[in-house]
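This document starts with one chain, in the form predicted on its own, laid out as structure tokens.
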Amino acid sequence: MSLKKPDNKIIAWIKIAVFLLALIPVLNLGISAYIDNLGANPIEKLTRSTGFWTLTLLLISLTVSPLRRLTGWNWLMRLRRMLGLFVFFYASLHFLTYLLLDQFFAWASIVNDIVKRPYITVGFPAFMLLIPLAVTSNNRMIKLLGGKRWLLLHRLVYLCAVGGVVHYWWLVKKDLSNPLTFALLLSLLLGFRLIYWLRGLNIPLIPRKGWQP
């Protein structure tokens, strides 16, 4: 089997494997909740875990395009939509944990948090930006919007990623190792995209003698 051009059956099995792997975190949380093993602060455990996996899957989904360019494995693009929907799934669980379990629809308190807590001020719009991306993730919406508009809209995912990393960084008070790791990985992915953007404009990465922008 060639990894560059696997047949449809192999791709189908890969998609099933990715789907099952992406479900493992929420299944673990569900089992832990059922056996009362979420720790002394179960709401915080649920909030942090769903947030962590939202960012993890978001960065994995953003890795698809660079990996395809580097390897020539075009079939990887067939995994990106599913990964993106799992990002929205975990982000929704993260938000609903805060909305239902932490605040219990206390709208005044929620608005106060959005205004006064910087990590929520950044995190809330980052989640809201994911909604149109999830809604327009199907082929019908691509046709309705047109390819160029759809691509422009889905570039908002980078704003979501930046907002998510900043949200996590400002939330964590002591051990910054995880937020720092996410920030470094996102910086690499954005740098890779910048390189290809500059190449598309025919701008040399190392200016040649006599070159002018």
Contents of the next structure:
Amino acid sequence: MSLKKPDNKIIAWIKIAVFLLALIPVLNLGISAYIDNLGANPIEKLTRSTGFWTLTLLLISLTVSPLRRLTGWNWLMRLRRMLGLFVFFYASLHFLTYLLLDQFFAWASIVNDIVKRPYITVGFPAFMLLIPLAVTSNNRMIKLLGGKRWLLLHRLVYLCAVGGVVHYWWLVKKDLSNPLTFALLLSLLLGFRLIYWLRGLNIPLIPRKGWQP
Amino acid sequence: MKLATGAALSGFLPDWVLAGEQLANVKKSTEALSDKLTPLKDITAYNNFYEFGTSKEDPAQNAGSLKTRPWTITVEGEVNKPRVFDIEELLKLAPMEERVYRLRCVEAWSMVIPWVGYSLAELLKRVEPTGKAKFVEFVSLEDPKQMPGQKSATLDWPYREGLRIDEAMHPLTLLAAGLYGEVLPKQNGAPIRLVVPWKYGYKSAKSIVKIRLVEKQPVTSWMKAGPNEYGFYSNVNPAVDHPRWTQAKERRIGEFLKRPTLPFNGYADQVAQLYSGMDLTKNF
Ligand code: HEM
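Next up, the form predicted together with its partner chain, please; the one we just looked at was the form predicted on its own.
Now the full complex is given, and it begins with the chain already shown.
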């Protein structure tokens, strides 16, 4: 078996494994909620945990293409759509926890949060940005939009990631170590892209025949 | 005889054994607060005590390394009789009472806690503050070996808090050594802490080693950390928002829907007059 070109059966297994791994955080939360093990402030735990996994999965999905670049494993790209959809899944849980559990539809207080709490002022649009990406994630939409335009649209994910990190930075009371870690990792991931872009070595959307990283 | 063996034993036992020990001769609280008590398990598992780490679970996990004996509190500054008080003396200085207080954290959650202690005024009276004693500064223990959170510079250690002298002398202001009738658990600020129920939780300094009476308003650890977020007064005030949280509502631990936050955390009748004529938006 070659890591560069595993056969389709192996890729199918890898996909299943990634799918199950990405489900672990939500299963963990579900079980904890069921056995009443979310601690003294369960709603806070749910909000924080889903927020954390949204950003973590977002950074993981942004790692795919640099990793492909470095290793030449083109098949990695076949995991990216699923990872992206998991980002949207956790972001939706995060938003729903806020809407249903934290605020319980207190619209005035939600609007107030969006206007007055800087971390929500950036978090809200960051979440909104993910919606068009999720909607256009199937093959039909890619065809409909055309590869170039689709690619351009999906660059919005960088903005969302920056928004997510700023959101985290601004919500922390004092201990910035976690948001700082995310900020450093994101700079690495975006810096990598910048270097390639500056050198005119853009990664082609659909690998051309014989294309070598 | 029995008492003597008990005392001798407690000297040999590791002091985690002491937590959970009942406090003797506690006068039950007379006025019953209608609010339901927060369960002991939540009060001891969900704490902000950065000396042991910044997550809510850290203090319960890490506070075991705190040594609560021997322990002294130095009271000094603008007083006629500065003194070092030993913890055993402090525990007997005045009759212990149970006081059921609401605790409102600046992060917009709250609890109801049956503290055990006596008014701070009892201690302050004994050192005779001079006319220059306008403020009281509280200093918590600094020892990174016992308090692993102090290995990072999250706050400017040691933790410092402060009150105006009239706030400190107010009968509601409590020096607490226990909760739920038991010796104060370490994660809750053992062996002795302050409880100021009409102010945000961080005003109530934990594991106190020094009390200084001073003429000028002290600069507290949180004021240094964020001058426009944390003021000296920090009275619970639903009308003045923190930049990160609205203070209009709070989640009572154990409840689902948020409840409105009360001015002075519901203690306005007792304390509002301390601030008459002051602009509480400026003096937040
Ligand atoms: C409508 C949009 C959003 C709202 C209303 C929202 C709200 C919140 C709230 C209330 C918290 C908890 C703050 C606290 O406990 O003090 C939080 C934490 C967090 N959120 Fe969001 N958020 C939104 C979007 C996002 C997005 C798009 C991301 C990531 C890309 C994200 C990532 C995070 C992270 C990483 C945390 C902190 C987790 C931790 O404490 O470990 N949020 N969010």
